[in-house]
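One chain comes next, on its own, written out as structure tokens in the form predicted alone.
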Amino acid sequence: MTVESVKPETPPAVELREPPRAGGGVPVLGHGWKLARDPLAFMSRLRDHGEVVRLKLGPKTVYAVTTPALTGALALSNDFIIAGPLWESLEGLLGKEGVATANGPRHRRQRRTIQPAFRLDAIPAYGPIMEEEAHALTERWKPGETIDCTSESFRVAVRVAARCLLRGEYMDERAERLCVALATVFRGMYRRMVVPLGPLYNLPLPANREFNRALADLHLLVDEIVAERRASGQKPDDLLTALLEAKDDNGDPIGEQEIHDQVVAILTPGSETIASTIMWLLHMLAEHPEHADRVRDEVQAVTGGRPVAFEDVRGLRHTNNVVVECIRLRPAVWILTRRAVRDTELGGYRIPSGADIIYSPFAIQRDPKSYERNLEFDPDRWLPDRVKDIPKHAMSPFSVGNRKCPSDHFSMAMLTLITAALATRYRFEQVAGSKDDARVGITLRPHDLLVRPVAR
């Protein structure tokens, strides 16, 4: 017998498993009623059933992924695209032609258009605007008065986005409209995602009429922004100009609907997530004064007592860790979905083509298997000697791979600067009537947070 005649053995085929099904479903609604009633607790308990778990949302079977490793594999695999219940519910807001919902070549082209605005070397140019808005926030508030954190957080989030990316001077009134409308729209979209009752949402019921009015106002707001820029004839070096001059794959100007959808993606989900995070940061400053004091002390050590500036952000390590820990415990984006484009596997489980996958960054980032004292607010867990113990993908607030949020550095710089400015100027206390429980919609924010600034 020669060596050449010996054929290597074919490894046995790995038999893929069927994911276990979560219990507790009810007729017609499936598990949607639990997702509607107590979604955070429901998603947090799914890991007890397995790494991949089957759910029923109405008539549809959905696969829930519960571990950091598999959510990372999901985000990095070409077998899954942006689609599923979340994105279907968001289509009325985001449309089908914006970077948030596009896939394949369209998504790659759109990323190329918007990416220059968020390059690391582009962000310092936004520094003066971020500084101005952060300090204007502290100047606008008066010691002892009650602050409505929802409206104030939206105000600064929209102003920074509009001034940095759209170069607009049409902020305050529209920020208030955006705040009111998004609260209604995101709650309605969440209901449509977890309880997909189809035509029933077209009935002229009060909740449906309120939802439709809010959605219409959001789109009107975006149309006003684009129309004003066109009428002005101005072409500042900003993201809106880049969109208005962008070309499609044939070298023709992109369509009006794509421009509209791109501005929606810049102004609405971006402002909602940043505003929600600012609200949670204000809650943290009130609930953990010891960390607020550490932020104040760090800022003073770095600045020598002058007002904090954008150039100081890199040196504000504890302040940055406070922001990261706040995002870990209270992520604005708490639920995400994908769709399988072919028969595939995930963690040894069979995933059929066309299947929808759902996972919760909220549950992943609070998992006791990944974090020691998982529910404790502990910014020092992000120090270099401790962060190495946190599993990969257990903290990915801006996602990974080709769907990573392009504004991650922009957002972190803004949030760190605002936290530094607020904690240096004030201590915060919650006041009577404040509701700091989580309001769950497509995003997560405090229900009605009210605080009182106390001068330091």
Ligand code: HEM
Given for the second form:
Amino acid sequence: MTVESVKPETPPAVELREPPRAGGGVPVLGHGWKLARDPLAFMSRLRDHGEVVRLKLGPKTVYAVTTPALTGALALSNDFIIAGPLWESLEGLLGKEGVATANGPRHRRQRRTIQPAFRLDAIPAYGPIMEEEAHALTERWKPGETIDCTSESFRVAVRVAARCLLRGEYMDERAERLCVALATVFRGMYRRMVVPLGPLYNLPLPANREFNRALADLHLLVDEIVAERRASGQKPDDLLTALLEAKDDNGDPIGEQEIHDQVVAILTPGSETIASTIMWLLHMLAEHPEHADRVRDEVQAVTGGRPVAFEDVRGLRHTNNVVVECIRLRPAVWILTRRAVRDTELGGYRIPSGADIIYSPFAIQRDPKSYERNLEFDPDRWLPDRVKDIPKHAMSPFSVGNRKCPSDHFSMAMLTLITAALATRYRFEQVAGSKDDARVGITLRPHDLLVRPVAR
Ligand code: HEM
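Please give the corresponding structure for the form predicted in complex with the named molecule, as opposed to the form predicted alone shown earlier.
Below is the entire complex, every chain and molecule, led by the chain shown above.
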């Protein structure tokens, strides 16, 4: 057979299938009531209906993707962008010109601006601040007192993000104000998401006033931070300088609104996600004392008894696996959405242009097809000889592709260091009144976790 005799074949046109419809919808609300009532269980059960499943949320058809491979394909495809009701409501409150909600050329340009601040080789410069904040937390807490994990976790998350990325002495006091403003704004945004009462949120009720004050203070704080940096004439090597010096595609400085929205777009995802994860780590330390002890033993072996430092993080293998396993079972970002920008397909299923697609890292990371003893807390599943059995994209809590979280290295370094510092100093117990069930909001976190540190 010669090469010439082989006729180039046109690939047969693949018949795209219509995704199956999930069962259990009701008239008018469709699957919306199930999603609202128990979102984690609902999203987890969808895998029983198929790889891509059609849902009715009110009058709207939404597509859910349920396998690791297809969530990877979705995140890596150019046929889908960031858009949809969740993003639109966030834009209304937090600004339209930040990196988290932009698409296309603006998004690519913004990622180029912020990326250097998060590169692996930029992280050691944040080490001293991360160390200081981790140890300050253990100093603040006294053995036997009750710790309100929500406010304490939020506080350390905001302080680290603000002090590392928007450097400057003045940040200490500002970090506290940011903390109060962001905590109230997130609480209010969650309420507006789950109970969408529209104009009722404009009434001059105390809760609405408090929300509006916090939102206004958040925007004011960001303006103050930007103005003060400009007035100082200083240009430290940080994210704020990168934003202030950024140029648009024509080489002109970017506008004031974009600088403002960019700072908000980095601080807001940066604080809520880390805070939620620290809450789950505290919960894990209290509920799995055997792993808390192993973390303590590992830290002591690596440090020889001195306070744990940023440089130690690389040697803290088990502590890192504990953090990863905690994120697997309790991912702060539990749901993600995309919108199709053209008629396309996923796994041979037809997805029409304009369709909204959802998937849940929570459901993917607990799938028994991907994980043996899927609900068991087992940090050793991340040991090199076992990790190879885990399918690709079955553990992508920071996502993949062009929207991947820029802060994966930053976050893992901070979380590992904090876990090491906490487990070395204290054991933790939950106290009466603690509510450790998952509260599903913009992120996933415990309802109201209260713990008591016990000196080691
Ligand atoms: C985006 C997770 C911490 C800044 C994302 C995305 C995920 C994620 C899954 C992608 C969203 C999507 O695909 O739609 C997490 C987790 C964190 C964390 C699990 C911690 C445990 C942080 C921190 C910062 C940050 C500390 C900043 C200080 C951002 C930004 C984006 C983003 C700016 C938008 C990126 C873009 O759209 O290009 N994050 N994140 N995140 N994250 Fe994180």
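Residue numbers count along the first chain shown, from 1. Quick caveat: nothing in here was measured; it's all calculated off a predicted structure. Rigid core (definition): largest C-alpha set, two forms, superposition within 1.5 Å.
**Q** Using a rigid core superposition, assess whether P105 undergoes a CA shift of 2 Å or more between these two forms.
**A** No; P105 is a residue whose C-alpha shifts by less than 2 Å between these two forms when the cores are overlaid.
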